[in-house]
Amino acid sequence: MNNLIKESLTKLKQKNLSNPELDLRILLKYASKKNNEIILSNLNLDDIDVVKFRSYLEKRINRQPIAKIINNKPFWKNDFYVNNFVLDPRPETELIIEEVLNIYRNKNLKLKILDIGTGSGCIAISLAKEYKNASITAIDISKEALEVAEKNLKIHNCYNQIQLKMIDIKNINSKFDLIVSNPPYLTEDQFNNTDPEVKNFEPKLALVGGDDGLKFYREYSNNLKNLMNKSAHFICEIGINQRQDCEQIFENSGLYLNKIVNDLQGIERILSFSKI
């Protein structure tokens, strides 16, 4: 193995990263002059833009997430542009898409959908691709996040289905068949103690839900009933150990908790409500 590769791998391992070999492969791939598969054992450095690679490596050693370095993160069935103004889409958030597909099995439905706190637009765009007749309103209070979502709308050619708005849910007057959200749900303490990859490179605005992490669920419980059509559903992601608190918050909201979905680690992660 080439000395540059060996040294780079050693540097990554010294940072106790969870997948240093995988990180190295991805950085090499994105610094490659060709589109070939990266095989570390017989890599030809002539095929790599070494200056670009060293720049990427330095960022990763400083704990910048891979997705933020290469401005790309896969979610559901597609890749999405990301930067420091939006969260990297997480695998557990895909459970929102799965639950929507469980509820609305007919993909030809003309669903009217609201995505609250759209960020990169990954949920809205994934739903638009599954339900070609759906019309989606994707909202956020961050101008920079909406610029990222706009970029992803262009990449995935979803302009005809998705309307982006910089607005708070309290100011929305329409009614919807489906409302989805992955709101900020960390407490201030959780945010302060989280990994450098998260704390230093992801937007606090999209992570912290007030002192106890439950601020946005309270807002939703007060507002969503008026935004939902008669047989509408609301599906949201929650943080670790928040299910009981959320059940209490939504108790008098006019919404009925139909289902709790666990993620792959067995953590209660998705709540699915319908209008009473």
The other form holds:
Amino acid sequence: MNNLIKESLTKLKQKNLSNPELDLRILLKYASKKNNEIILSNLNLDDIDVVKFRSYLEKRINRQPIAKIINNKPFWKNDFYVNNFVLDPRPETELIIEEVLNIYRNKNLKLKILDIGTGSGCIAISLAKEYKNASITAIDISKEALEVAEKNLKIHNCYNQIQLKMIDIKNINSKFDLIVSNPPYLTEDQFNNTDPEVKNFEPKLALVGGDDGLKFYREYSNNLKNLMNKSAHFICEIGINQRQDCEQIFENSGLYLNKIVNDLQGIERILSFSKI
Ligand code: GLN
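Moving on from the form predicted alone, please list the structure of the form predicted together with ligand GLN.
Every component of the complex follows; first up is the chain already shown.
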């Protein structure tokens, strides 16, 4: 193994990162002049833009997440552009897509969908690709996040299906068949104790839901019922130990909890509600 690689690996290991070899391979791949898979033991440095690589490595050593360094994160079946103004799409959020697919088996349905707090647009775009006849309103209160979503809409050519709006849920007044959301739900304490990758490089606005993390569920609960058609569903992501509170909040506003989906760690993560 050549010295640059050895030295870089040592630096990453000193930071106690969970996947130093994988991180290194990804950074090398994105700094590579070719597009080959990187094999650390057999690397030709001539194929690497070393200046670019060193700048990527420096960022990773400062705990910048890989996705933010390479401005790319895979979610469901596609890659998405990301920057510091949006959350990196997380694998547990893919469970929202899975749940929608469980409920609406007919992919030709002309679903009217609302995505609240769209961020990078990953949920809306993934649903648009699954349901080619769906029309989706994707809203966010962050102008910068909507710029990222716009970029992803362009990359994935979804302009005809998705409308982006900078608007608060309170000001929406049409009806939908499906409402999805991954709102900010961390408590202030959880945010303060989270990894530097999240705390320093992801937008607090997209992460924290007030002191107890439940602020946005409370806000939605006042509006949701009016935005849902009679047989509509509402599917949202929740944080650790928020199931009981969320169930209460939404049942108080007239919705019924139909299903709880656990994530891979066994944490109750996705709730699916209906009006009837
Ligand atoms: N699961 C994310 C985290 O722990 C939080 C996502 C969210 O607030 N919607 O970093």
